[in-house]
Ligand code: UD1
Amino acid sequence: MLLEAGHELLVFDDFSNSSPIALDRVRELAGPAAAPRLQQMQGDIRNPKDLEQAFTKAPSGIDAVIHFAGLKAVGESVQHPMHYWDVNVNGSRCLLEAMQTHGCHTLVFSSSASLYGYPEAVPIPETAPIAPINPYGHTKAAVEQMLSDLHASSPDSWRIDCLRYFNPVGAHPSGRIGENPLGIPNNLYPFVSQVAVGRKSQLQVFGGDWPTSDGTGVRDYIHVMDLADGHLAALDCLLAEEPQLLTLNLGSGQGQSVLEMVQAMEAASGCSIPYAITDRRPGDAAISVADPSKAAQRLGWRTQRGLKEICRDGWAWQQQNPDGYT
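Using the sequence just given, produce the structure of the chain by itself, in the form predicted on its own.
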């Protein structure tokens, strides 16, 4: 979408949980005229030398950064908290120092609804208390605090938007690019997809006794294309307006349970998805649903796609790529 909007891009990635093939397909989808405007570089966000090389790679300099580089699995963060603090917090610190050095003061940051922990009420507004319940959420809260301190130190320079994602899912409607987690998926949607396509035999549902309509956890699922729309709108807003610090929820405002997601994927795929109810997972909340009204007001952004489109596009990706990018 950034290429279609005319931007020149440099993708910086260590490819620890991703594939360069995805970027080849982005070029393919964007077309031969846009493809040359996408460069890529392999590097580690925690390595100042790699970042220095990235910021000097673009001949005309870098005007803005969209910061996706981080780890995002709740269960894994409980098992390996120091790794999460190193990558998510130390990596962000290194990035911000490189941005300051090169006079780049515009940042869209991938934050998370995990900051809200066990919400006092739903839907959750941006003014809800920040009370993470797992190491992943704590690292996102720490980076947001770092960004707040940085903006306060130079409010006339920094343009920052912290986008608090709820649950991004789905795929590009072409089926050419989608989520390809390495190893056992830590999130519901790719696991459901892999059971449907036959890569996994059964879905584990973590808890059947939550205080919800069917006893399974309820989440606000947002199509990845709507999420991309939100990033483009946030970037346009920051570049057009005066320096500011924005914090916005990106979600649909609608909640679906685990079993509703299973049923929607069964309908999209025509496949049965066997599941087993197991114990609750540490660090999970019963319900997490966004109040996205502020994003609608500030960016003119709302989700355009629902659970049907999420499962349709995700199934197109899974069918075309049953083994991911391998």
Contents of the next structure:
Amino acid sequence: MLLEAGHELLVFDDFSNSSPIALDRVRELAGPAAAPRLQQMQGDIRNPKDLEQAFTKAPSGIDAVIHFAGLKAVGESVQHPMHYWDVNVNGSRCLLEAMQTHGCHTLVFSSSASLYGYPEAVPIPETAPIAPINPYGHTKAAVEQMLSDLHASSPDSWRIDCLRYFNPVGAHPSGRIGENPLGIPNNLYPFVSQVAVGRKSQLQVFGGDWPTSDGTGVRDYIHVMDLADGHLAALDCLLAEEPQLLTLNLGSGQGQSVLEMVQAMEAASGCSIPYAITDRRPGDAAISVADPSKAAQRLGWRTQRGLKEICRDGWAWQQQNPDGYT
Ligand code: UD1
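Okay, that was the form predicted on its own. Show me the form predicted in complex with the ligand next.
Next comes the full complex, this chain leading.
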């Protein structure tokens, strides 16, 4: 979408949980005229030398950074908290220092609804208390605090968006780019897809006695294409308006249960998805749904795609790439 909007891009990635093949496919989708505007380099945001190389690679400098470089598995963060603080918090600090050194003061940061922990009420507005319940969420909260402190130190220069994602799912509608988690998926959507395609035999549904319509957990699933639209709108807003720190929920405002997700994927794939109800997963909330009205008001953005499109596009990806990019 950034290429379609005419931007010049440098993708900086350590490829620890991604594949350069995904970028080849982005070039293919963008077409031969736009593809040369996408450069890539392998590096680690914790390494100032790698960052220095990135900032000097672009001939006309870097105007803005969209910062997705982080670890995101809740269970792993409980087992390896220091690694999460190092990559997510220290990595962000190194990136911000490099941005300062190079006079780049525009940043879109991938934050998370995990900041809200067990929400007091749904839908959740941005003003809800910050109360994460796992190390992953703590690191996201720490980076938001770092960004707030940095902005306060120089409010006339920094333009910062903190985008609090709810549950991003789905794939590009071409089926050429999508999610390929390493090992056993932790999250519902990739697991459901892998059961549909036959890579896993059965889904475990974590709890059937939640206080929800069908007893299973409810989340606000957002199509990755809507999420991408939201980033573009956020970047446009930052570049057009006065310097500011803007914190926004990116979600649909609609809640879907685990069983509704299973049914939607069965309908999209034509495959049956066997499941068993098991114990609740520690640390889960019953319901997490965004109040997306601030993003609608500030960006004119709202989600355009629902569970049907999420499963249609995710299934196209899963079916065409049953083993991911390998
Ligand atoms: C978690 C994080 C969120 C992060 C997201 C993606 C928290 C509180 N949430 O979201 O910040 O963005 O991962 O990394 O930190 N479920 C099953 N069976 C499964 C897997 C999940 O029943 O095999 C259920 C869960 O109990 C939950 C729902 O599906 O009700 C969604 O779970 P999941 O996809 O893991 O996302 P979250 O825990 O909401």
